[in-house]
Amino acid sequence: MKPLNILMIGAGMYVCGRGVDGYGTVVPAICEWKKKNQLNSIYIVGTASKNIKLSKLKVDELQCNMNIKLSVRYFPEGAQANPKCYKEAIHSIPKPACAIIAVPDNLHKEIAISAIQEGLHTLVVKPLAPTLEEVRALMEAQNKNKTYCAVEFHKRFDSANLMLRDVIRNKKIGNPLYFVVEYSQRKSLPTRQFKKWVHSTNIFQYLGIHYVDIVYFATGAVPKRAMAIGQKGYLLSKGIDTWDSIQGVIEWEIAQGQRFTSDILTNWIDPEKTSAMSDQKIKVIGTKGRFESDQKKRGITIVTDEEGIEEPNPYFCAPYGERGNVSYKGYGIDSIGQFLDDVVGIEEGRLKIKDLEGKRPTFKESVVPTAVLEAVNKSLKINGKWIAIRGI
């Protein structure tokens, strides 16, 4: 097979870490990628070219840190800012090619379909979108272009979350019967990283979706109802208008009717000192015994004058080695690199896209998850009732 192409749509935080102080987790799993494959090229689409400038940088030191080698092309390439200049980079990328789209959620439908369109195999952030009408057509899209589309849902690859599935799937805790997960992220990210576009979106969509995609692939079951209530008030002191913190229930159905629910509180106004970016926790209580998972006590305790303390999660993305020798390991490196992997496998006809469903996070499978967000979501506007899901 040629090497492959790929196209970046994105090149923000999550992509390169443009804002932060890291390199994000796109571009270094592409370029962990790239020591073991072939990798053309790499088309990276922003909106403005001051943006564009920005993530250079950090790719360019990414390169010199991991001493990689890219064949980088950036849009927009004039001095205008271009909301559409994806649609240029998708008609530019030469076959074979598949597209990482990394934008807000409301974009999702738009410039996945385009991507499609063109026959790119297509890996989209979560959430796939906020409703079922937008991840219908987005599968609609899929199956008339033949293309493989997954959503990036890396806590899949974690091995915390792959202990669960088989401790609930071999019966070890008998039937689950509730869920608790806590999640919540530093208020730098909605009042500085995301501030932009934040009001279109809240923190249960952005951070509780992944928790109720791995109660899903844990379990298996099907939601039949959910409810959410939240809060306003920090975030809307400094003029963004979106939820502080959401706490969402759904109840849940498995084999024989048994029914369980899942409590999902989140929020994204932690303190900036709190010692990780993420406090994750998730319990399961079954009829034979419990399942408790600290994700953010990955067992590291980092202290010094300058940062203070840090409680780093080595198992996500993180870099190992020194500048000129740099290696990124976790399971946001394996998610984009499996997907990466499917994508050379397809075009090598060494697999089918058909094969993948059930064993990878594809767009059919993001229609549960998908589900419940719209129910939390329409709960929320209607002070926390309880909403029914049907239809899936």
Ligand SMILES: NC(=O)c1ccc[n+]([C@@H]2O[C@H](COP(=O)([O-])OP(=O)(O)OC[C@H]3O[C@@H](n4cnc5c(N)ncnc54)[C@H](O)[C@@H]3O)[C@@H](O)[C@H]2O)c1
The other form holds:
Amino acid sequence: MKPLNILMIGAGMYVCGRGVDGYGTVVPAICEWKKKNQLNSIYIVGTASKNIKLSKLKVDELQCNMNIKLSVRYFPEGAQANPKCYKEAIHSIPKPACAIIAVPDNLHKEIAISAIQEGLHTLVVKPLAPTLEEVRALMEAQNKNKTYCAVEFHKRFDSANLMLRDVIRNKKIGNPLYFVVEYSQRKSLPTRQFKKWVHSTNIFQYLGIHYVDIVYFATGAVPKRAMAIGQKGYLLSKGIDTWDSIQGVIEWEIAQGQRFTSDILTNWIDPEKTSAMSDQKIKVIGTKGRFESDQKKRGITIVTDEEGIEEPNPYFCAPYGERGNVSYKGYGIDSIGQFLDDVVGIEEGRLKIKDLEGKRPTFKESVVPTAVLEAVNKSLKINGKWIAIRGI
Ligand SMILES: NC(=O)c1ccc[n+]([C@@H]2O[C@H](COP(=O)([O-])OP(=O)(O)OC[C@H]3O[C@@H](n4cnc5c(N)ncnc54)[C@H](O)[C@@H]3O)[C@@H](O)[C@H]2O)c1
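The form predicted together with this ligand, contrasted with the form predicted on its own above:
Full complex below, order starting with the chain above.
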């Protein structure tokens, strides 16, 4: 196959670390992929030229750190802000074979459909979309245009979650009775980093969705009903009208008449000085045992005068090596690399799109997480009433 051209829509924190320390996950993953594969150009699309310049600085620094040379074209190309310039970028020459979409959730559907309609294999960051109607429209576009479409649910690539899946599927702990998940991040996320689009999401949608997907991935169960309540306080006092914390309960059916629950507790008001970006734990109690996974404390503690106590996660997306020879490893890197490998396999005729169903986090696999998310969002509006989930 000819060297790959990649369209990258979105140029923020997750793509290249704009606005935070570090270089994000997507561009480091593309650089890693380039070490062993044929990459031609990347088109990186934002909305405002001022911001895209900041993204370019990040991408330039990353290339120096990794000693990788990328051929990048940035959009918008002029000085004017242009939220629709992704449409122009889609038609770039040479034509991109695939798109990676990392924009605010409420834009996923519109932008992904534009890419799919041009025949691009498309990876969308989680959540695919907040409503089932949008997920179905995306699946329809995919089927019509015969492209490969997946969701960047990188926790499916974490070996701790692969072990959880095996333990459940081989019945080592019997039948699951209940899962408990705690997942939270720092205050700066809603107050600084996502200030512009914080109103169009909430903390369950941003973090909770990951573990809804992991419970589904591990068990294959069908969600039957969900309820959620939340608290507003700290963020409201800062003029941001969104939940500090949301607690959702989902009831699932794993086999005829056999049900279990998952309690998913989320917040994004952790102290800035907490020792890790993500505080995350999952446990499941079954009829014959339990599985517990502390996904924050991965066994490393660094204590310094300058930074205090840090507990980094070496397994998600971490740089290794000195400047000029840095490489990135982790399940975030693997998840994006897998998509790019699949695109090449499909284009070379070695892989069939239909054969990836059931093996990858495809759009179809997102019906369940989005059905739960939609029910949680409805329940939040009506004081925690149970919402039935039907037709899955
Ligand atoms: N930050 C993370 O660790 C992380 C991890 C996984 C998934 N995600 C998901 O990635 C998405 C973006 O998150 P982020 O953290 O990068 O946010 P961000 O606010 O840092 O970046 C958002 C980006 O979207 C761009 N954008 C907005 N409207 C656009 C448009 N019309 N055309 C092109 N670009 C547009 C902005 O210019 C910006 O570059 C969200 O769906 C989020 O859930 C983020």
